[in-house]
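Let's start with one chain on its own, the form predicted on its own, as structure tokens.
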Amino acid sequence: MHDLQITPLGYAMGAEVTGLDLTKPLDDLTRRRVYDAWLKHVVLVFPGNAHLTPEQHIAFSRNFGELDTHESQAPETLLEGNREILVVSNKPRAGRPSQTRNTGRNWHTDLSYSLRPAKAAALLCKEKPAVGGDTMWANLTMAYETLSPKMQAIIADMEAVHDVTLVRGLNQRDPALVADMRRRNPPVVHPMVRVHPETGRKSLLAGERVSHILGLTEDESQALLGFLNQHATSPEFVFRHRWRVGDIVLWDNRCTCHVALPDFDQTQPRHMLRCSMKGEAEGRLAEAGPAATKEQMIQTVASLS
């Protein structure tokens, strides 16, 4: 452990470590010290692992909680033989084109349209473009925090509806497979506002996978969720990744959102691997349809009148 070194990336967030062999398990010490690390700096940053097996991607992703399994996702976006993995890449896979070759092109947390948003992720990128393929994490404690009281009073007790149909771009992939997601993953409400079950702070769940705020009317909510998104996604709350080869970045997903831009050829392969863990918090399968249009409420209002 006297090698381990924890490296500022952001003042947001963001830290790199270094001086640490992943192909080997971590003893207790050090992975307190590194878990430690990434209860503050929310996004961690290991470098020089292409090597890795899947089976070393997957021990050492346990040492951050217990794995998902995927059954939220499609069977054949997951790595033969390691359900434990999800494959995002733009690589054709069995001779069709991937299904996650355009996977978390909009800001999101993950999994939120699930019962169980995940804990964390450890994503490993294997192979990338020349140039661009970033990933942006934003921190959503930051971006609470930072709200007026009387605007957390406001939200203090709202809840929101994720839905899957949301994801950017799954409409371009195979009908089946979205049918299959469709029914995987009904829509669920969450609080807009968690609290960390680590650190007690309370973060935003924010993102451009939420429908509308129940209680609300449709203008209402967008327009409130607007507001949230474009203060959640400020510059300053922000911290963008550049990846390597052989990098794993390992988030904290209970309050962070983030985002994969498509600022690469994409002629060009970027495939990475993903091991997920399971969180704490449940949500609820939403029973309500969506919000109430303006038109709506007058025509309400008029047969009260």
Second form
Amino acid sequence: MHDLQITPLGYAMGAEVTGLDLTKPLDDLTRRRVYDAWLKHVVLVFPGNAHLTPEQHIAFSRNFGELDTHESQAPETLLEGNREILVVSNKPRAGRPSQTRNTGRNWHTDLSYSLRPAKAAALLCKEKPAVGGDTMWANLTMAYETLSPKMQAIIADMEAVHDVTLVRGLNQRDPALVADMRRRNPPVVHPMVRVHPETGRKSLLAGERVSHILGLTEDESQALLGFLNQHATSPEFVFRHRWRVGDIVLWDNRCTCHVALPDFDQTQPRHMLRCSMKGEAEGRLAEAGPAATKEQMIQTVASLS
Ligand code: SIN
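Previous: the form predicted on its own; requested now: the form predicted together with ligand SIN:
What follows is the entire complex, opening with the chain shown before.
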């Protein structure tokens, strides 16, 4: 039995978990308590894990779901010998600039551009800049629940297209790898409102990697997405984590989005290892074509009259 302590860190979400030795398997009771705390606090911080081996990081992450082997990612971005670990780092790899040096720079839900957005992620901080390089999460359940009933009804059946090309900074990466990412991840459709498979609560699936809402014109889509994203990421719903080397942060990707802030000296290393757990919900491939423009609507109306 571990001397487990769970200390809330934020109003919107976040708690710190201490008293665990993550180099060893969790017993069933401890695992259940941590899992329940995770469902309740959404983002959990486990400090003091700098020494964890990749195998221990993977074993710990498995407590929260089946691990993704990152078919959606270029192999160059994974830890050598461990397909389960994505290296999010600004340190050069094999003498070349890291392809994940600007990962996570706009608000997103992990892998929403794939058919199965992640269930969860466990991100381990191995190296960090002296200041900055924080990560912020937004609680999308709170965001949904604080919409008016009318707005909830408006978006209830809406679906949106998630597009890997909207990952901020993609154009700074190796064109061959970007082409590979695009090939692996054609645009996909997900509902705008999700029901959490474990808590039953509804949340918004928005973020800055959504190109448009199906059935709306481009202008309507941008206006509604702009409002929903601004609402979802307003400070009341946000938890901000200031990393310490050795922190593992575990988040529930089914009801949050997050952003990795570039507010640090890029000559200093920021080196993180991420395990992702496979999501339960499946989207579908988007049919080709963006939202209709106003001009196209005018032509449609003109051809009918
Ligand atoms: C991510 O988007 O998963 C990376 C987050 C971070 O590096 O803080």
